[in-house]
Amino acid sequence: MKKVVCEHIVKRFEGVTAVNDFHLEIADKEFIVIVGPSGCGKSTSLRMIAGLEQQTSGDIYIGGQKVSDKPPRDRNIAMVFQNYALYPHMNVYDNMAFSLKLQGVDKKEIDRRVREAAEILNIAQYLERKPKELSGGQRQRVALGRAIVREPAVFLMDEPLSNLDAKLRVQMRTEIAKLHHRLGATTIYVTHDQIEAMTMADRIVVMKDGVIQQIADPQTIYDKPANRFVASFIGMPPMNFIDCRLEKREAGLWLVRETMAVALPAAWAERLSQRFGQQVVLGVRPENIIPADAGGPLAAKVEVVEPLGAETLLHVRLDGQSLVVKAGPDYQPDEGQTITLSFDMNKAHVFDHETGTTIV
């Protein structure tokens, strides 16, 4: 059993709070991708899990063993960081094998799996190169292979792909992604990438100034984020957010602006009623809003055109509000045109204007 438990970490540095209340159950075999911007504390949170820091207060168990007070080395943890921290002076079989030596693992035994693991990454041709004898993407399959010989309880990566280029990132996350299927590894994986978090988490852990935001799986977390924070982060583009007021009228309930007006859901009523009047946000992805030469609600001056071959992104100007549009590669309008728009609102979201709260 690789199940980790966090109950409730803190981590302070000089009395600034890194991390606060960080409460999270990793059940075995599961890849759970901590997401979010720079500063966010995922890497922190990673970094007590592993040993590496020490936390606040709170506790850590893995495999059912409180290990909160234990250093790395007594935790069955494998890590794999952004830098390869390959030794230059190592060929690949030593590098893949050093931590095994250190452990007077027999050496029929070390060979068995350091031969195992490279021929699992693929990296088996290479075994007598050095690391400046590799490509950047080879370099990582090798601090891979590192951390699989060991044979670890859970395997912890703290952005391993940020210094690959872009196609060897696409590359490398379906590796990676292959590679936990293959193993059945619990692994617990740091990103920024928000690509990387929804291709490859069973569950996608949100971060934003030391705070968990929310936990799902991916498809949750893009259809039904917590927070306006949320919902900003997953999605590319961004979900467009308009501030709007809601009013009720006899045909329904409507969000309104200077020249616009939505109207809203009848299911939604409930949820709203008690917000008559009051200023909230309308938070609509890209791709539901749907463009038109005619027949639309909503009028709006085309400002960009960025035609991407599958699809095209529209930047448009709404009722004084900045919006991309998503649309089909061959709906192409003019800059400075003028089309309509309508949203579909089953799938739009309203947002406290204060807290960013998720209403509907």
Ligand SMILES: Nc1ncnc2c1ncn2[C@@H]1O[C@H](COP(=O)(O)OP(=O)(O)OP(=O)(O)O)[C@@H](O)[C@H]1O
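Residue numbers count along the first chain shown, from 1. Source: prediction; values computed, not measured. What changes on going to the form predicted in complex with the ligand:
- Checking 151, 279, 128, 131 against the motion between these two forms, you find the hinge between the rigid parts at 151.
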Given for the second form:
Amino acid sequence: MKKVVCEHIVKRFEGVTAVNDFHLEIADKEFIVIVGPSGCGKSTSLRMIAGLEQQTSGDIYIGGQKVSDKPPRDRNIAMVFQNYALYPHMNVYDNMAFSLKLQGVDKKEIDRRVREAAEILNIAQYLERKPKELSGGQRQRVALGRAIVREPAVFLMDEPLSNLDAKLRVQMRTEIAKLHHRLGATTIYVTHDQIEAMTMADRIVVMKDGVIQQIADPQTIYDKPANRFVASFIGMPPMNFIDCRLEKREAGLWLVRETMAVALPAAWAERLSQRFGQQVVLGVRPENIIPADAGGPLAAKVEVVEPLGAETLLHVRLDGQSLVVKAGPDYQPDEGQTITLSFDMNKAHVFDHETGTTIV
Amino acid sequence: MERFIERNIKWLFPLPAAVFIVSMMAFPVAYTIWVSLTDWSMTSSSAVQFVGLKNYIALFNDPRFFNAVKLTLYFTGLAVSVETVLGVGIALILNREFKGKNFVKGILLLPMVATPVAIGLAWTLFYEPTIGLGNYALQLLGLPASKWLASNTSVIPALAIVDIWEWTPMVALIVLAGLAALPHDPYEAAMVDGANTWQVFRYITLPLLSPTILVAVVLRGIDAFKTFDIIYTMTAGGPGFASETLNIYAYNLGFGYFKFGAASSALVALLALVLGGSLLVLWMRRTWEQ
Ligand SMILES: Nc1ncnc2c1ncn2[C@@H]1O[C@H](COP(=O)(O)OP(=O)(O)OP(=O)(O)O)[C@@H](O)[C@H]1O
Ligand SMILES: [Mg+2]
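So that was the form predicted on its own. Now I'd like the form predicted in complex with the ligand, please.
So here's everything in the complex, that chain up top.
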């Protein structure tokens, strides 16, 4: 019974609409990740669920209970703040123990939980230190520890790993995932790291300018982005976008530019039928462009070659447009060389030129 | 010339401050200590003589001195503790947003800008046993009348009330500045951690604010310890010696009996007590912080 429901929440600060019509139903034990660019309203949404910010309109339910007007302490949530928000006058131990002391939890039990959390988070040696004597990453782990000792119904985490180095981040990611398996707490996790989003989420919520763009499981977000923004935001390196005109010829549907022409799968004909002759945007992920030395229909000039070990990134120019191509580690053409490309059209997308919504 | 300034700049810049401290602070203190070791008295015509610790021995054998120390501590303790509690309370109220907040802040400054002699006169009238407002107020509250300044037992509390009236606003303003400088995030964390309003105050605000409160207590403590103007204009140490604090005692020795040597020794004792007290508080703070 730890469902969280946000019913069409709106948050306006003087003049700015930070969050607009945020509607999200989260199942018990679900791990939701909210992603989006800086300033898109992720923290604001989380803070409204926590009760730290009063929504302008809409309602919030936690565990079936309406909590829209309740203070944070009546919501049974734990939160990891983006800026840590540690108690500066308490040492690490007391920071983590504070909520348990308030609840009147037995001293031994407090000690057990704090030490266990400190062990998991690798901060056991800092328990006596004050926050100002810790590095950013260490503080962040204390903030995480303060939340996990509580074993709450709902976890709210606002970029809890943003200040850790790459190795620690991977390690903490698995710790959080393990913790989620063990405690089974419903978790809402804000990040702008898409790897965190893809690896941890049951479902991802993509936001932009205060508006939810898409809610879906990671694979769906990746394979079937709702619009051009989602397509560009998820995936590294980002999807390539090519402005084209849709043309119907005898040999089927074609996307054409000045020198380039790509044939489309026949199955798409129906969904594109309204758009013949119009400008559209073709979206192809770097791994769905297959390079070959010669013989293909699309000739491109290699501008930069980036060998990454496990793969090679090629920055190429095709018909005046820059594209990124992900090739195997052994494929390393010379810079300036002309190669030919072919697109895996079954994994390509067509977006509306103006609105960016996905057509196919 | 320029090169001389360049080379000695670290001496030149503090020079004015050093001159000021030596002439206005160190010299008077040293002079007072020296006088306290002499028998300088306006009533004797013989030359001033060095008498060693004789004045101090006399001081420690004078029951009036110990009475004065006791009364000074009583007055200071009473006034400063009430000022601190009230001042913190007022600051917490003023820290919220409400209409007319700046007006209230302005009103609070008034007691501090009034001249002490005028305050003394006004409060003497207030405490007048038969026609004063003080007893009228007690009567309205259904309490028995007080003799206020005229009784041995009520004179110190009555004087402390005046000090509290005059100086609580200063404590409130210092604490208010401290409150404004507190970080905002720990409050949100405490709310999420489940703290209620009292617990937030007890476990977050108070500990974070304690350095500021301590500053206010030390400033007020030092000042209350040396209070002279209010007490002198209202009771001059009376009735009997019932409000003769250290400063009043020293004044009476010096300008009542013209025994400057003896008065100086009382002042040195006062200085030692103030200094000792302040150091004790600072030491307590440091050990408590660790
Ligand atoms: N207290 C406030 N008053 C006015 N505007 C605010 C306030 N808090 C946030 N905003 C605005 O609301 C929008 C959303 O802010 P929010 O902090 O939710 O972004 P975010 O997605 O968490 O960004 P980031 O990734 O940088 O943390 C921003 O445009 C921000 O300027
Ligand atoms: Mg944020």
